[in-house]
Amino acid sequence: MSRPVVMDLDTGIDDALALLLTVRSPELDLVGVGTVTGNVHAQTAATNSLRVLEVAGATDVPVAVGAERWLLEPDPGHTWVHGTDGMGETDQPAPDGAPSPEGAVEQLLRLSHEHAGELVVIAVAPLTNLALALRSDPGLADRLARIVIMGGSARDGGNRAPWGEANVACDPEAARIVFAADVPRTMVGLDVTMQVTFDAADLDRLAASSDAGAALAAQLLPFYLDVYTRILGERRCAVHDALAVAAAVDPTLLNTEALPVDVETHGELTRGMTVVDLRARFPGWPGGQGPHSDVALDVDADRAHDLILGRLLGDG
C-alpha cells in the first residue's frame, strides 16, 4: 500500500531527479509539492517541478510556493551548482501549468489533516517552510508520521561550510525548530548521500533510453556532472535527494540509529553544523537527551544506486 508523501524542493537537478524517483515509486503516493529558495528562488524551484511532473505524466499534483527567504540568512544563491535556470542550463520549455494558489505552508497543514497520521514529509531543501508550519500549527508534528530530511552531516564535514551542509546551514534556525520537533524523522546526511553517486556510464544509459524520465534526467546530468569533476577530480557525482526518496521507499538501504540532533546557530565557525550526540551509541552513557532522529550512518551504496538507476530509466 502506497504512503502518502509531500516532498519539499528547491528544485535543481538532484531534486529533479528525487522527484522523478518519487513519481515512479508505488511505494509512495505523491500528494503534493512545496518549493522553497535554495539552490535556486523559491519560485523558479516550481517552475521546474512542474517541467518534471509534466514530464512524468503527473500533471494532478499540486506545486505550492514556499518561502522566498529563510528565517535569518540572506540568500547567496547557489546557480554555480545547478545552473541559473536549477536544470543545469539546459533550457527546458515552459511548463503548460502553473503553482497552485495555496502556498506551501498551507497545503501541508491541509494536507496533514486529509492524511493525519499517514502522511510523510520528505524534505530536501532548507526546511524554512516545515518550521513555518510547525511554529504556526505545533499540531503539526502529531499528525506527520515521518519527516525524511536530506540534510545535515554525522560524522563529516558540509558543503556550504566547513561544518555546514547547505540545506541546513542556508536557514540554521528552521532546522533546529525541524530538529526539535516531536515527530519520528529521519536524517540522511551529505556524509551518507555522498557514497551514492551517478557517473559517465550511468549519464549513458539514461541517454540511449527511450523513456521520457530518462532523458529528461540525461540532458541535466552533464551539467551538476561537470561541477562535481572539478571538485572530485573524476566524473562522477552525488545524487543527494534521491537518495532520501530512495529511503522512504526502501528504509532497509539504510542503517540507522536513534541519536540526539541539534544544529549550532551561534557558533562563528560552526554555524549551520548538525550536532550528532554519537555518544548516545554507548547503552551506559549519561547523557543522550533531547528529541532523537533516525539517523543515516552508512547505506548499502549499491543497492541504493540500482534502485535510483532502474527507476529513473522506467524499468519499475
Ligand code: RIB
The other form holds:
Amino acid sequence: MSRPVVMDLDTGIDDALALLLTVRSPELDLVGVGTVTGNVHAQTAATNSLRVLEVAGATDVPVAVGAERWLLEPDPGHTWVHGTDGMGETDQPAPDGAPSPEGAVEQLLRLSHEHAGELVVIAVAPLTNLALALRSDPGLADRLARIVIMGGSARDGGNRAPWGEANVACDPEAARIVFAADVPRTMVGLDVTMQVTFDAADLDRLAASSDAGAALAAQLLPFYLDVYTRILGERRCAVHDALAVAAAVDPTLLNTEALPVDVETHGELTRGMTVVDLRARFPGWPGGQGPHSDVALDVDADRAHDLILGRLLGDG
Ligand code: RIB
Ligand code: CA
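For comparison with the form predicted on its own, produce the structure of the form predicted in complex with alpha-D-ribofuranose (RIB).
Everything in the complex follows now, all chains and molecules, and the chain you saw is the first one.
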C-alpha cells in the first residue's frame, strides 16, 4: 500500500534525484510538491521540479511555490553547489506546465485535510513552508503522520557553517518551530547522508541507461560531482535528499534513536546547529528532556545506495 507524500524542495541537483526517486517508488504516492528558496529561488525550484516531473511522466503532481524568503536569515544567494539554475548549468528546456495558483503552505494545509492522519511530509530544503503552515494552523500537527527531514547533524558538524547544515542553518527559526512540533519526525542529517554517495561509475551506469529519468540524472550529476570532488578530494558526491526519500520507502535503512532535538538560533558560532541531546541515551542521566525526533545515527550505506541507484535506473 502506498502512503500519500508531499515534498518540500529547493530543487537543486540532489532534490531532483529525490523527486525522481519518489515518483519511481510504488510505496509512495506523491500528491504535491512545494518549493522554497534555498539552493535556488523558490520560483526556479518550481520550474526545476516541473521539468523533473515531466521527464518522469508525473505531470499530474501539482507544484506550488512557497516561501521566497526565510523567516529572519538573509539569503546570500549562494549557487556554487547546484549552479545558477539549480540544475548544474545544463540549460534544461522550460517545462510545458506551470506552478499551481495555490501557494505551498495552502497546498500543504489542504492535503493534510484530504489525507488526514496519513500524510507524510518529506522536507529536503529550508523548513520555512512547514513552519509557516504549523504557525497558521496548529491543528496541522495532528493531521500529519510523519515528517522526514533531510537536515541537521547529530555528531558530524555542518556544511553551511561549522555546526550548521544548510537546510536548518538557512532558516533556524523555522527549523526550531518544526523540531518542536508534536509530529513524529525523522531527522536524516549529515551523519548519514554523507555516507551515501554516487561516484563516476554510477554516473556511467545512469548515462548508459535508456530510461529518461536516468538520462536526466546523468545530465545533472557531473556539475555536482565536480563540486564534491573539490570538497572531498575524491570523485563522489553525497546524494543527501535522495536518502531522505529512501528512508521513507524503507525505514530499516537507518539506525535511528528517539532523542531530544532543538535548534540553536542565537549562538555566535552555532546559529543553525541541531542540538541533539545524546544524554537521553542513558536512562539515569539527568536532562534529556524536550521534543524528541527519530535521529538517524547510522545507515546501511550499500543498501541505500543500491535502492536509490536501482530506482533511478528504472530497475524497479
Ligand atoms: O545539506 C544538504 C542539503 O542542502 C540538501 O537538501 C541540498 O539540496 C542542500 O539544499
Ligand atoms: Ca535540498
